[in-house]
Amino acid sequence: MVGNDSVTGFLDRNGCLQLVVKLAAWAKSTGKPLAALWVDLDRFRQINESFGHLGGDQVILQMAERIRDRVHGRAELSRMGGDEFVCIAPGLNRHQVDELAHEIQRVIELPLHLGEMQLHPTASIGIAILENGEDPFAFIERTDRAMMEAKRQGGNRIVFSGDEPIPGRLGILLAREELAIENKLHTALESGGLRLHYQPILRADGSIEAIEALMRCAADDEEIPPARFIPVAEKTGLVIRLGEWSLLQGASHARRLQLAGLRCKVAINVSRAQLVDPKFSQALHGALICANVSPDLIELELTESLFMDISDDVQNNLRNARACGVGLAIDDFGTGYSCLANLKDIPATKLKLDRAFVKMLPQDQRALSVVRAMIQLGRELGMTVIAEGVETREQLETLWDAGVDAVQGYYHARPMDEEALQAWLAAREVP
């Protein structure tokens, strides 16, 4: 889940797993039972979509406080990320943990006020009892599977492990993988395993509109795909450190291009976590000063999820970026969280159409109609319109005919390292 990362004060996933290992050893030595309850709020995505991540954070915080008050003295509460919690209950047998689960369910169901609206939350709860000789991680995995079965049955249910079918989400395996990736990210930050690759964005006349900087990560001789390390970075908060590194490296590259006589804008991706941070403007200005680069050579690419939370901090950071001359581009437009009511409030200069529309061209006429409408919208708002994911000549010609200002994709160039980009630019004789 993206967002809802500002609720703190509870054991995290790693802390929970360490606690389970410790208490499993205690249960083995004492012969007493150990129970776990996995609590997942039902339909929480609707709350995020309706009230934004700030509203979602309020709900999670209140639910967490309710659960903590109810289990106090009987169980340790951990937050597993997003809207999921795990209670580890030493000494409780099946009957006692069942009673505790129903108490948690009842306290969650109490009406909750969010703004002027009264919500009636519910939760799905999975329960497992540690078996003799069972691996602690397998124990938590069974709890997760039981919760998933409770959700599959429609939510607002309590399911004991053993009452659910064996197939299910292997949550603990995912947790282990995420912990491994988190460790690799720390290693990459400390050992220089991060780098930027660059993909040009071209206008119809072949000139360069901008060059997008794309982060790559390698650690322990392993290349980690962005689709794997970015979600982990967002969950753990490492995305802010990665983002600050990317700002400085991208700005420095723009300066090197300028010194080489190639005045090209460099577009740098920024996350929601960065933009809700009041200190983001300081980080941006620091990168510009350290790189000694003109702000008009830097663009920030914003994810559509920002549309769900145009908070004061986000607005201030975006306004400050524009005030100092940095451009703003809305990335992957059209498939995620687009909200036209908020679009007018974002001081963006560029609109990037998501590749999901481009890949259906030119055969899909309905997709083409949507592309033309988004291009017209961008023009009315005074934005440059970019099409992403262009891979064929037919797509390219269709997009030029539709009126896009520039294109990006494998048809012209794949992402490449700085040395390869220099050679690519030199071969095109970019002025």
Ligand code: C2E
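Only the largest set of C-alpha atoms that superpose within 1.5 Å between the two forms is called the rigid core. Small disclaimer: the values here were computed from a predicted structure and weren't measured. Residue numbers count along the first chain shown, from 1. What changes on going to the form predicted in complex with the ligand:
A64: CA moves 2 Å or more between these two forms after rigid-core fitting.
Remark: with the core as the superposition reference, the CA shift of S78 between these two forms reaches 2 Å or more. A displacement of 2 angstroms or greater separates the C-alpha positions of E131 between these two forms, with the rigid core held in common.
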Second form
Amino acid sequence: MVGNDSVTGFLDRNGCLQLVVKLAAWAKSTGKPLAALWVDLDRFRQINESFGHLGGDQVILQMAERIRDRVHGRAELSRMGGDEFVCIAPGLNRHQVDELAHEIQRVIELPLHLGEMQLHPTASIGIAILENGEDPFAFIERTDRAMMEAKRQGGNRIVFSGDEPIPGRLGILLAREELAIENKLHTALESGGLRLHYQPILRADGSIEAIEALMRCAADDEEIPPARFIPVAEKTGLVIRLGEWSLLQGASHARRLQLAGLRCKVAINVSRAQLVDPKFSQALHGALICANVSPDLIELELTESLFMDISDDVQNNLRNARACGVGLAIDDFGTGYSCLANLKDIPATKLKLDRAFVKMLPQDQRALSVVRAMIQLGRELGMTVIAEGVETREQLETLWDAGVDAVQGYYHARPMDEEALQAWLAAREVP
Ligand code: C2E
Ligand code: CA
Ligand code: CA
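For comparison with the form predicted on its own, kindly provide the form predicted in complex with the ligand.
Full assembly next; the chain just shown is listed first.
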């Protein structure tokens, strides 16, 4: 092991393990994922030998600062000793942690000046996601092993624990299932197996605030729920194509409603992968033009986790959408990690309180307090506040009392196909 002891200011190995134990308990109680990345600089011994420990320290410090700045707000960085770092990332799923690892790789690769020399460092990164009931130390060990595997394969690469050459049986089963879903998604895209269902969002006077478009996928006579196919689509990048499809379909539906005499917003779900793509604005404009629909009839629903880290591309896409009149709603609010400091910079017009809170009403007084506080927050920021997942009359009344602007849920209507929606609209007495 090398010296390099003058690099301080980061959690050390013990601090890291304590944090993992704490967050593993948090992951267990909330059901949220917990990811760890083990980052090890490649060829660091050479740097130490060529530039001495002082030079080595400089490299470690710069790398540590680059990584820390990059993961800020999403993960906690610890130094495990030598040139090894661990990032603990609560709440990140496989796709998000993969993205984070690539971001870390990119900041590490930026040129580094050491005396007259310009270095281009690289790193090996191992990733693990805490398994149900897994011992926190075994979890960190798996992360380390994944990093060692990245080194064994020649360094400068990212390896997921479980993707090593001999994966556990569970790994194989999951990979197979995902592959099957991916195939079904392709089939659905090509054979018209994708559809949108629509669920109305209603104000207290019974008028319609918006209609949310929810994707449905059927292939080989089997219906796959979005909770299963959206994560696979996100992982494989297919979600970009699915997203373009739903933008166009949703926008066309808004136009048909308008032609039928109902000026009503259609809310379309957009995933993180779409929004980080610089071409998203083009896709959105394309859909608006093809559907010949006024942009103020379209709203994009963005999950809260998106706002943990708003890149320039995301900011531009959001600003472009707002500039042309498209509405933005923050979805599943209260469940993710939205940094409240970020919230004030997001040009959103709506806040959708997650179903998890509504489920606890009206019995749970503390949940009600949180709901009231979130409504107040939305108000202060000038947003319309919506409650999701309203199933009972008691929940509805509690929410109206608490001051929400509109509600969505099975109590009023389940998501339905376009024909059923038309019948539902026709059967209503109110505007
Ligand atoms: P979400 O955006 O939070 O959508 C609301 C989900 O809650 C829908 O599930 C809806 O059917 C369900 N829901 C509505 N009212 C109630 C209720 O009263 N009780 C209960 N228990 N559930 C209710 P769904 O359709 O299965 O969609 C699940 C998730 O999949 C969505 O959550 C959204 O995150 C994602 N999703 C759906 N369509 C798309 C899409 O076109 N693009 C993207 N990126 N994601 C989508
Ligand atoms: Ca939504
Ligand atoms: Ca939601």
